[in-house]
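Given next, in structure tokens, is a single chain: the form predicted on its own.
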Amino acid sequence: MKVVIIGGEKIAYFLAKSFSSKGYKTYLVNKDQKLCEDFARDLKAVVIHGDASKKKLLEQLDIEEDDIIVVLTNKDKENLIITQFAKKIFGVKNIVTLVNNPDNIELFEKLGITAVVSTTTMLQKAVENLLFGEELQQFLSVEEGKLTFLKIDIPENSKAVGKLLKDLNLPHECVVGGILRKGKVIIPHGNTEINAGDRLYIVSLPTAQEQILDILTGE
């Protein structure tokens, strides 16, 4: 099995460096001649200068079904052509591709690509998760003192773990506005199960804070 990395610059470099250091046979294909010269000088990998969207070049790589193809060009059209060549002509099952425009993610997934990665989407989600708490805090600061904004991390030994939100008997003077779980924001409902490690964002009256903490953390 070999790893074939097509396109990309720094990401391609560090991926190739990592795979080759672990003993994988690694190929780098890039249209930038200067970049290929740098790769060849610094990496223990087979470096090929050329356009992988051309079928002839892919044929030179002796691609087999169990190879891993990683496609990183900055043009989704090229990535689409390359992934389809790899899948349909060479029968490759393990294909990872970069999608620059998040609107194209669904198309790549429908075409059976193993893993579709959008850095735009990943960054967007990370920023949204950070903004989620900030926006709530800014909103609540208008009525500072009249409402309490709580961010509560659920410990593993919490009695709330494994229970549905509706079964926690939280006071009526509070609302669970969101749950941050493994980097994703969840808008909870009564049937949402509480997991260890969840971060709950709660709006409540100050008088209910002690009871909420006791139910969720035992403090």
Contents of the next structure:
Amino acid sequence: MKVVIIGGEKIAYFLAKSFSSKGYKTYLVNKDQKLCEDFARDLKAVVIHGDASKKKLLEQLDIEEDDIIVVLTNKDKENLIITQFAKKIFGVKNIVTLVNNPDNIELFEKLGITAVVSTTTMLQKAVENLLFGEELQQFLSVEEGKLTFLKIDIPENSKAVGKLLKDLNLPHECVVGGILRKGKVIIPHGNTEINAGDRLYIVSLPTAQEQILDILTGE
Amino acid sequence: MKKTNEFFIVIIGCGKVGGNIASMASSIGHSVVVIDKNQESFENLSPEFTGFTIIGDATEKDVLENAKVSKADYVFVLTEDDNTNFLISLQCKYYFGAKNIISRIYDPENSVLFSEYNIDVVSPTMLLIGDLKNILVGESL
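Okay, that was the form predicted on its own. Show me the form predicted in complex with the partner chain next.
In what comes next, the whole complex appears, and the chain from above leads the way.
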């Protein structure tokens, strides 16, 4: 079994680093030659410079059914064709792909891609990063403003205090990705209770923003 | 002349092929919507073209929705890039239930993937190879 990471820069680098340190046979494929040179110098991984959306390149990789494929390019069309080649032609079962346009998440799911790393998931990671002193603004501009990332502190007198997340009637156009409570991050579920002083990180459509604010901070 | 088969056709990509086929379809009485990212591409349409044009990126769901892909009898996917055509074709199929999707592919290796999803393809590369092969075989006889 090998792990094949296609596309991506930083995420690809750190994933490859973590997989290879755990002893997995790790392959990196990237179109960017300079990046490939850096990868080859810094990582214990097989680095291949090329276009993975071409069937020939995937054949060269000797892809087998039990391999894990992680697709990270910033173009959904590339990610789609790569994941479908891997699945349909090479029979790979475990494929994870980055989806850049949230509209496409449904499509990838319908096509049976094992896991879709949506922006939401990335933002949950971002919440963790915040604990290490990263600036919130770094994660704000997603999808050219079509998706907003809200940070809301729950005031003492909010009507949301003491309620379960699922009972708040938050609009469907948002997801509470993380709660910062007393320095600890909680990934909330429907049954998570909202406390005063909680800091909520919410992924939402800009249109839902006002409604969310009202529900969470209104008295 | 009585029209028995009037189709609603969505054409994505208004290059030389898209523009010509759109003009032709429109001239014989079909309803045509053409989508292209660039306004200038619509210059490939004949002056007699009576269909609709939409400026937009057809890899975005909203654009396909505006074009009423769900009502189309035929969708021709004719952008310059195979990967783009694949994404658009699958969006048409899975989001809008389009039945007759015909896509252009340049790389013949991609045809197997399109056929996995019952998307018909036309490959200029294969057509050219076929034609040239006919010439060669013809001469050798």
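Numbering follows the first chain given and starts at 1. Keep in mind that this is a model prediction, so the values were computed, not measured. The term rigid core refers to the maximal set of C-alpha atoms that superpose within 1.5 Å between the two forms.
Comparing the forms between these two forms on their rigid core, the Cα displacement of residue 208 reaches 2 Å or more. With the core held fixed between these two forms, residue 199 has its Cα displaced by at least 2 Å. Core-superposed comparison between these two forms: CA of residue 154 displaced by 2 Å or more. Core superposition places the Cα of residue 169 20.2 Å apart between these two forms.
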